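Consider the single chain below, provided in structure tokens and representing the form predicted alone.
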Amino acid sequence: MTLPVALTLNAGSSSLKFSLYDIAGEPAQMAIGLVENIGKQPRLKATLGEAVPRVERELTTAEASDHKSALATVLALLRKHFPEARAGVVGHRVVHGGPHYSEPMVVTDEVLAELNGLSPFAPIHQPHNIAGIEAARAAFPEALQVACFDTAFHRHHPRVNDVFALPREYYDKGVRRYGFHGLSYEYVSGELKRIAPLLHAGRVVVAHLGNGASMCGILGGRSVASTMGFTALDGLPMGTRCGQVDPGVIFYMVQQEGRTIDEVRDIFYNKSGLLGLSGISNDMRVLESAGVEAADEAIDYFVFRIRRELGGLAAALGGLDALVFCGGIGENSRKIRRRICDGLDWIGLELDHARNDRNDRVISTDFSRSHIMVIPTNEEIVIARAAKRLLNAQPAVAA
């Protein structure tokens, strides 16, 4: 007996996260884990189901040398743990989908040559993502491979959102604004719906705060404004990523500092943000409990570039009925929350504290005029759904 299942990827840099989905009904998640550090100290973490401890080992180079061996190890794991699995539909987080794709599409060959053409305008993820895909594609010749866009999301933005004051042509080549984290949105707009549909038709700023961060406000289910632009570098101050800055920066590096564009791009992508500004870590957790003043630098700057631009999306959307919080840092780190939304009183938002410390849903105060919640985001579970639904879709062969 088989039991039709859907894996998804999510293939960084340097990792691959994969989920296991029993999809007979309502996709229900049987595994869970990552392969991190691929190609150089490569690390297994799983959870493979209740009656399965958690896995956690070190791993040869062979073993996951790039993502094509990353997933090969992958997939022993699943195939010991379940011999009955069948996999007929395997689904990716893709960060661009480009001008076009604004719903999860089947991977053909042409779409993945379109793919491929969008990697300069997502460099450090879009290549990833598609080696992901080449890879199970190998793995599963047999199986459905969706796609499914972090863009996707706010592809219906006014254009006034869009457009970047440049000459129009530009507009015509795609360089606008696209938004990005776009499955994490989708979830909790769509659990806001499930739990507050009052709320969800209104006026909504979802902040996603983690290694990337970005906020989106959403208008009765739907993006109108992203603090996210062409690329995910711009927005909020990130991980290792600069955020919104001058783009006369850029020329400055170049041509008073002699700089390549190679350089450029790996400072405001990999040496920026929070490491950048602290020069001792990208992790929130280390920051907070550092210490010292660079640390506590970074963070001010952190939260006061959320709070800006909490205001210019509330400003977008026409006022605020609610802040949701997601994302590792949004999720679990009270401090933040707190320093987030002290003194927002001006825009109708009151804190608990002693809700925002329990971690509640609700950790707005019972007199607060826009609610503060915390929304644990589930991106694997979007993609799963969409890639039944898409599995589904297709037509049935005859036998």
Given for the second form:
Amino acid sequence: MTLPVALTLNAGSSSLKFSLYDIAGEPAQMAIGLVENIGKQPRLKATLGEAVPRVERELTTAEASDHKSALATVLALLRKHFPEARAGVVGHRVVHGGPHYSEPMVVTDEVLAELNGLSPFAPIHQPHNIAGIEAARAAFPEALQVACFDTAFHRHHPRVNDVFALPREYYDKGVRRYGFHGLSYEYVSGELKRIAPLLHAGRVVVAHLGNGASMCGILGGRSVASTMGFTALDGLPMGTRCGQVDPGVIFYMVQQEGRTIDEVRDIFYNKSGLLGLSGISNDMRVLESAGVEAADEAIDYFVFRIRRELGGLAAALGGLDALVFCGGIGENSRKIRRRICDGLDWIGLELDHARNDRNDRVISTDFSRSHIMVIPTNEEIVIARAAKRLLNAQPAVAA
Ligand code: ADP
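Now show the form predicted together with adenosine-5'-diphosphate (ADP), given that the preceding structure was the form predicted alone.
Shown next: the complete complex, the earlier chain at its head.
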């Protein structure tokens, strides 16, 4: 007997995250894991269901010299543990879907060419996402490949929130406020619809606070504004990314300091944010327990920017019915949630400290005008659901 499954892949610069879903019914996760440090000192980490001990081991360079060999290693592991599984579809996380893709797409040669053409918009992520698609096409020539875009959820932004005040021609060239983390927002918004349909129909701000961080204003289930813009660099400070800075800083670094554009990019993407401000770590857990002034200052800035953006997003939504936290920090850090929410009664938010400390789903008081919630995100299942949907929509092939 064969079991229909969907494989999901999220290919980063030096990592390949994967998960396997049983798609006979509503997608159910069978396995999840990643290969990290591809091409250097690769490691494999995987959870293959509850009955099997967690796998964690070094790989030889040959086992993961690039995305293609890393995928082959992952597939060998999955085939060994799930011999009855048959992947008819592979769902890929793709950072950029450009101005047009507002839904997941079946990857054809034309779609792949278009995604390649978007690489200049996301040079750090898109080429790796495409490498993942190409590796999967080679490994599963018979399977459907489906691309799910981080930008898609935001594609219905009103124009006023889609443009920059640059010469008009740049909008036509695709220089727009795309917004990212769309798979996470889609999941959280869908969960809200399931558990609190009236809130979902209202004015919601979701704060996705992980190593990457952004916030999204959602009206009636549709994104109307996001803190991220043309790239995943804008908005909130992140683990190592700066978030919003005055573009004049780039001119200063290049013209006065004589840095190259690649150096500036490296500073903005890899040396800034919590790491840059603290000089200690990009990891919130480390900063929370550091007890050092620079770590506290980094946290102060993180919290300050979130509160500031919350005010801006509430203005864009015309009010606020719910604030929802997700992502590693949003789901786990009671302290950060408390620091964000305390003193926000002017916007209708009143945190219940006991509920917050218990990590409840609803953490506002019963008297709070707006709800505060924690909804753990799940980007993989959004990909698995889309993969299943598009697989089922394919015309049946005559035997
Ligand atoms: P990514 O964006 O890479 O998916 P995650 O969503 O896993 O990242 O979030 C990682 C961040 O979450 C790290 O800064 C980590 O310190 C933070 N985090 C995870 N658990 C906790 C916790 N219990 N308290 C505070 N921060 C936490």
